[in-house]
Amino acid sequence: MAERPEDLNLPNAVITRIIKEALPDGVNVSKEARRAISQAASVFVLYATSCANNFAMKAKRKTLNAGDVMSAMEEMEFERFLQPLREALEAYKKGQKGKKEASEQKRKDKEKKNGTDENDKSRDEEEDEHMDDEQEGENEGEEEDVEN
């Protein structure tokens, strides 16, 4: 864990993108202001994580979950952000569910294809064996003719 909040800074590109999306076009932000916003964001993340961790510890868990974060936001008096946070979490869950379903379907399709391929291989192998048997029978007949 970091010794000081300054040790944990969010990437400048992320901070710059968030700032640009939050402000109207034509508004400039000084390098110093971007740095201050970056540090404030880092402190906020650390504080929110600490509060959420307290809720997890009270529940005798080592893993923070979304409910812990929601409770932390309330405790920190950021109630007005709860609804957008819930909506973002719901969108995330739907996206993950869609990814999982797509992955499962892809796996089933692959298994189905492999099963078909294996069936084709088995049929081909059976045909090869059958042809080998026929050739052996013919060869045996030829050997008998040679012996006679």
Contents of the next structure:
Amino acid sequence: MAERPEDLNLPNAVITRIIKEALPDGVNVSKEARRAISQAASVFVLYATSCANNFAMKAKRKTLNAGDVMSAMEEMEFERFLQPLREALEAYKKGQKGKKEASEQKRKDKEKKNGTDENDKSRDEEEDEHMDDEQEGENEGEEEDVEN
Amino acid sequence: MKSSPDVSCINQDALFLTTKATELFVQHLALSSYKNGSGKGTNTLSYSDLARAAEESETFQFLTDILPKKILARDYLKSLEEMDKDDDNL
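For the form predicted in complex with the partner chain instead of the form predicted alone, what are the coordinates?
What follows is the entire complex, opening with the chain shown before.
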């Protein structure tokens, strides 16, 4: 890819929205300031990723996980973020669980409507997908055990 | 995130956390810069507010290269000249 850090920029609309949320009503933000914040945020992502990656490598893992990111925040002296991040992660995981349950529910409903043959095909495909997810989960679990 | 060297895979949760952390960071940076800056009087957040925050706050130290303070071109050229003079003297 060979892109310089300055070239990687996040979507402006999103950055503007977040800035507006943070500042009191009626405060203006110069275009330059906005661009600067966007670049600062990009650098933040790179720095946080690299930091989190160090923790993952120390633990001899190739996949960054949530714990690594949290450790990176502490390392970077952003402890103030830890609590809100934990809460956000909880909410996110619940949302994910809900989605999974919802899609499983949909599948069950589908089965009731469809015939058996079509059933088996689609069910097999979906089972494969689920198995992959479960395997990933199991692998992560094993890795964590090894660390401990 | 993947453009970082050595990073092969990223967990879904890790991705979400990084996104959320970046959001918090943007808020934190915007608010700190605004509070400490002169913009408060004019109700505007300007680039110099951010550059000041990068220099003065320990937490934002890593941003000093990205958010350098602006100086006039002639001041920069002057300081270059002075550096050359020092080299000559050595």
